[in-house]
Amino acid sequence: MPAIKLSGNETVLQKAAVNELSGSLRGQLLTRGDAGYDDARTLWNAMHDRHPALIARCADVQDVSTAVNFAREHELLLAVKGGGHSFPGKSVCEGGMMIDLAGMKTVRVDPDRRRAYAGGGALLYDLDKASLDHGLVTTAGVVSHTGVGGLTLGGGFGRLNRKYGLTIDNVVSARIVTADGKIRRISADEDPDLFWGIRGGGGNFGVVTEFEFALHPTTRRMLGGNIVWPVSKARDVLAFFAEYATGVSDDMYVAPFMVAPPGTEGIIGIDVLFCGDPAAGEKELAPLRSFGQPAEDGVTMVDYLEYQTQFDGAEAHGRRNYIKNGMVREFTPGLIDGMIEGFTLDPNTSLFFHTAGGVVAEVGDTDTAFPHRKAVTMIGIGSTWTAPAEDKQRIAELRRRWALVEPHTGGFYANLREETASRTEKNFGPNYDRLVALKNAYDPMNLFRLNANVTPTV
């Protein structure tokens, strides 16, 4: 069987070795033409249509260890798929091996200890629902069919991050298979350096097959919704928001967005969620709701689990996606100018924010591998379409828009951006040398390279 090595060179896998691997797995080993192969290799972002030589659909952590050992021994290019939401397509590869964790998506909750244990293939909806069923919650992202693993390893923004920190700030321990095939339980007390590295360092160090999350008491009913103004008021709204957002409590999440729904001249909106006492939220939100005569005020009591799915349709599987993002330390007039100058009436392109601050900023830049603790928000521009023939034009147009706001950013959120090795190194900032040391210790051959890659130096 032809395959691709880590070096990019071709190799041939012997049938006996492949059969032995297949027989040693509790899950399935799929090759091209097998039932389920195309489903397993398909990602959320339809721009990435790649065909691994082998797909190990792992049933348990031992399967993952077996697959990692096989990939290492045969020096195969290796991809790891959790939820398949990797925007740059890192969770599938051409001609190598894919480890698919879709069969390991169970989430179990210990309500007495306020802990959730999420398999490496779990989706955010699985985590939210299992936790909320016990009146508990942790920070999760805003598109519910995103994988827990990829979101967490890269940092994990979400509507509750001002109150409870990033997703990584709620990781208590993890079970990981490193490049040597060893199964490790890591935490602040066990392999603390590696535990530091997986919290923001991406998939550089192995396959995380289970996360243990701290949970927090909550109610499912929260104050939330969107406040919308015509885009002609964008400059005034954003200038007001820049000042307003500096004074909100940690219970309040407010994130602007700019879109042009069909038949409109465009809107500027603010996504709102208040996770504390609704009466306090109403009072805190009053200045924003009364500013500039909103065209629509949809803030009301919402079911948090349902609210977490509101963007699922817009971010549906099977569409082509291109995204740029950057971290923002200050909402400046120049940033606002760039947002407005670059706005177009394309209904398939949106400008969005993930608001930080609060508890996120209480953690030091070097306390975890995530280096952007002092950013007040992340700004992103994303575009979706269906026809491959539009790729070149769509990407060029988004890059043009991004060039207007990028000078007002510093660093980026690696989960939603692909960059060169030098820019990735710069993005990790003061944490890069420590990440390199970890890579040298746990993955010196760079088996796990399809990520925001830290290059080993040994």
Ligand SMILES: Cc1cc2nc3c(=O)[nH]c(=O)nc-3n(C[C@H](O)[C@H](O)[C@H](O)COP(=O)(O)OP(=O)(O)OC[C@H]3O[C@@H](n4cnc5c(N)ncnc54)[C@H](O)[C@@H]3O)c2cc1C
Second form
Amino acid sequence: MPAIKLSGNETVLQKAAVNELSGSLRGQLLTRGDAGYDDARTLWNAMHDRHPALIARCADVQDVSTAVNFAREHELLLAVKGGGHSFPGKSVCEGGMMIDLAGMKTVRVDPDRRRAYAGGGALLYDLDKASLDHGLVTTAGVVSHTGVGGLTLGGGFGRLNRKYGLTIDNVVSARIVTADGKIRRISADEDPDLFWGIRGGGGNFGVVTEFEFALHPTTRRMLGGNIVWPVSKARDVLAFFAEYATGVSDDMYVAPFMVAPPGTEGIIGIDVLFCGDPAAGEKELAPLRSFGQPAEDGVTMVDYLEYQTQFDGAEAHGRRNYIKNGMVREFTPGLIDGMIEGFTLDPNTSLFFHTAGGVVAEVGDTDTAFPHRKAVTMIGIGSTWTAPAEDKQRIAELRRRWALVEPHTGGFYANLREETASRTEKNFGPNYDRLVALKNAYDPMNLFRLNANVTPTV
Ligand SMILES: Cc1cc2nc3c(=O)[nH]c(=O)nc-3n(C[C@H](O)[C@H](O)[C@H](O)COP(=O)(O)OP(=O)(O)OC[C@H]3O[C@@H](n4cnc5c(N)ncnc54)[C@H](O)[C@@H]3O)c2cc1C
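Could the form predicted together with the ligand be given as well, to go with the form predicted on its own?
Next comes the full complex, this chain leading.
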């Protein structure tokens, strides 16, 4: 069977070796034409239509170890798929091998210890649901069909991050299969360096088959909703927001967005979630609600689990997507100008934020591999469409708009942007050298390279 190696060269896999691999997995080994093959190789972003030679649909950690050993021994190009939401399509490869974790998505909760144990292929909904069933919660992102694996390894912004930190700040331990095929349990006490590296360093160091998360007691009913103004008021709203957001408590999450739903002249909205006492939330929210006569104020008591799914439809699978983002330390007038200039009435393009601060900023830039602790927010511009013929023009247009915003940002969120090796190095900032040392120790052949890649130097 023809396959592609890490070097990019072609190789031929012997039938006997492939059969032996297939026979040794508890899960399935899929090749072109097998039932389930197309489903397994398909990512959320339809831009990445690739055909791995082999897909190992792993059923357990031993399967993952077997698959990693096979890929390493045959020097195969290797992709690891968690939830499949990589914008740049890092979780599928052409001609190499894919390790698909969709069969490892169970989330188990220990309510007494306040811990969730999430499989490497779990989705955010699985984590939120299992935790909330016990009156517990941790930080998860804002679209519930996103994968826990990729989101966590790169950082993990979510509506509760000001209260509980990024998703990585809640990881207590992980089980990982490293490039040598070894299964390791890592934590602050076991392989602490590696544990540091997986919290922000992406999939560079192996396949995480289970995350142990700290959970926090919560109610499901919270104060949440969107406050919306016509886009003509964007400058005033954003200037007010810049001031307002610096004074809110860690219970409050407020994240602006700008979009032009069909039939409107464009809106500036603020996504609100308050996870503390609703009466205190009402009080904190009052100045925002009364600013500039909003066109719509949808803030009310919501069910948090449901609220976490509100963008699921708008962010549906199978469309073509392109995105840029940057980290913002200060909400300056220049940034506001850039946003307003960058805004478009195209209903398929939106500006959005992941607001940070609070507990996110209490962790030091070098305490985990995630280097942007002091940013108050991440800003992104994303565009979505269906016809491949539009790719070139859509991407060029988005880049043009992003160029108006980018000068007001510093660094980027690697989970939502692909970059050159030198920009990736710069983006990891003070953490890069330590990441390289880890890569040299745990993955000197760069088996795990389809990610925000740290290039080994040995
Ligand atoms: C619709 C949408 C909404 C999003 N919302 C948010 C948000 O609210 N907050 C936020 O922080 N980010 C958000 N993101 C970005 C998200 O964090 C990244 O896209 C992330 O990579 C998705 O993880 P995944 O497991 O679904 O992706 P995949 O495509 O499966 O993987 C992405 C990368 O992670 C690696 N990987 C995945 N799982 C594992 C694992 N178990 N072990 C080792 N490596 C692994 C892959 O090899 C690949 O390099 C969103 C993305 C999308 C598309």
